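The chain that follows stands alone, in the form predicted on its own, written as C-alpha cells.
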Amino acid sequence: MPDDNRPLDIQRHNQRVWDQRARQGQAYTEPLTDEELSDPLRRKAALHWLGGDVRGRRVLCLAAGGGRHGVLYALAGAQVTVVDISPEMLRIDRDAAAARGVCVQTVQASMDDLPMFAAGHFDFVVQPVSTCYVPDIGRVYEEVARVLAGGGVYISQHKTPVSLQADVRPSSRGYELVEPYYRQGPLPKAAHGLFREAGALEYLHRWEQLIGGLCRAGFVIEDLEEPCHADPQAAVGVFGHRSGYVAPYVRIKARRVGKPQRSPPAAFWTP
C-alpha cells in the first residue's frame, strides 16, 4: 500500500492507475478521431487565448497523455512536448502523432518536477485536468514559471473544490457537501468514475491555492471560464444534472509576469 503523504509513493500510484486506464481505453485516454481533429484551431476552446496562431511556438502539453491535446497543437503547427506520468498515456500520444505525420516529443515526469527544461523554454503551458492528483498545487505552479518565458501564458484547467466536495450521488435534498474543506491528505478513493477516477489519489485544492497560488508563483490572472456541463435534460444522478448544481472544472489563464513570493503557511484542519 502507498503512503499517501509520500510524493514518489502517490506518483508511482497514480502512474499505475492511469497505466492501466489506458490499457483499457477508460474515458480521457481515447486519442480523438479524424473528424475531431480536422480543424484543430476550432477544437480547443481556449485556443483564442493564445491568440489564435501556434505555428512555431513551443508549446508545453502538461500531464496531458492520451492523444487528446498534444497532436491537436501540432496539428495547428505549434513544436509540442506532451508531459505526463504514465507511459501507457504517452504512448498514445506517439502513437496518434505517427499516425498523423506530426512531431510531439513525450517526456515521462511528474508536473510538478520538471528538471528536464531549461528556465524560460516554453512560449505557452497548457494543462487540463490533473492537477488534482498531486497534493501540493504550488510545487507545479513554481514549476510551470520556471519553464515558461516572460510573458507566456499558461492555461489550466482544474476540478473544482465543491466538486470534490459534494457527494456524487443525490440525497432528498440534492448534492450534498460530504468532504472538509479544510482537510489534509488525499480523499477517499472514488469506486467509480463519475466525477472522479477509480482508484486514484486525489487531492481538494481550496480557491487560495488554486488562485492565490498562481499569483505567489509570479503569475498574473487574465481570465477564468467556467466549462458548461450541465444539461436539463439528463436524468438525476448522472454527469449532466450534477453539472446543472454544482460547477465540475475551472478553466483559468494566467501570464508570466513578476518574480514567485514567499507562500502563507497551510491551514490544517482536522476532521
Ligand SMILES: C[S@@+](CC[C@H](N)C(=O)[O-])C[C@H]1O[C@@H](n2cnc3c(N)ncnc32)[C@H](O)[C@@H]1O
Given for the second form:
Amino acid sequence: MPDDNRPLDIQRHNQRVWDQRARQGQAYTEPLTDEELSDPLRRKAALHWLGGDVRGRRVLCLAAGGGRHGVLYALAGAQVTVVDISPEMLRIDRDAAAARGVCVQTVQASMDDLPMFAAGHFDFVVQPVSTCYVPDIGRVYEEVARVLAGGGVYISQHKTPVSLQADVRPSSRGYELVEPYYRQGPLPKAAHGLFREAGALEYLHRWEQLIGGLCRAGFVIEDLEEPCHADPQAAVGVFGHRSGYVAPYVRIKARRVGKPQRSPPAAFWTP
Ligand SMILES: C[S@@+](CC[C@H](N)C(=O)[O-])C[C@H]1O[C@@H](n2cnc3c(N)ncnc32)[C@H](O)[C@@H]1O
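Can you swap the form predicted on its own for the form predicted together with the ligand?
Expanding to the full complex; the earlier chain stays at the top.
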C-alpha cells in the first residue's frame, strides 16, 4: 500500500496508473491525429501565447506524455523535450514522433525534480493538466523557474479547485460542493470519468497556491483563460453538461522575471 504522503510512493503509484491507462488506450493517452496536427497554431492555444513561432527554440513539454504535445511543437520547428513519470506515456511520444519523422527527446522524471536539466536551459515550458498529481505545486514551480531562461514563458493548465470539489453527479441543485477547499492529503480516489483519473492520487491546489505560488517562484502572470467545455446540448451529468456549471480547467501564461530559486545541480542532462 502506498503512503499517500510520501513523494516517491505517490510518484510510483501515479506512474503505475498512467502506465496502465496508456496500455489500455484510455482518455488522454491518444496521440494527435493527422487532422489535428495539420494546423498546430489553431490546435494549440499555447502556441499562440508563445508568439506563434517556436522554430529553433528549446521547449520543455512537462508531464506531457501521450503524443499530444511534443510532436506538435516538433512539427512547428522546436527542439522538444518531453518529461513524464510514465514510460508508457513517453513511448507513445516516441512512436508518434517516429511516425511523423520528427525528433522528440523523452525523459522519465517527476515534474517536481528535474536535476538532469541545467538552469535556464529552456526557452519555453508547456505543461498540460498534471499538477494535480503532486502534493506540493510550489516545488514544481521552483523547478520550472530554475530550468527556464530569464524572460522565458511558462504555460500551464490545471484542474480548477472547484472542479475537484464539486460532485461529478448532478443533484436537483446542480453540482454540489462535496469536498472541502482546505484539506490535507489526496482527494478520495475517483472511480471513473473525465474530470478525475480512476485510481490516481490527486491533490487539490488552492488559488493562492496556483497563482500566488507562481508569483513567489519568480513569475509574472500575463494572461489567464478558462477553456470553455460547456455543451448546451450535452445530456445531464456528462462532461459537457457539468462544464456548463463548473469550469474544469484554467490555463495560465506566466513569464519568468525573478532569479532562479535554487543553485544549479551537480550533473546536467544534455540533449
Ligand atoms: C492528463 S495527462 C497530460 C498529458 C496528456 N497526454 C494530455 O492529453 O494532455 C497527465 C500526465 O501527467 C503525468 N504525470 C503524473 N504524475 C507525474 C509526475 N509526478 N511527474 C511527471 N509526470 C507526471 C502522467 O503520466 C500523464 O502523462
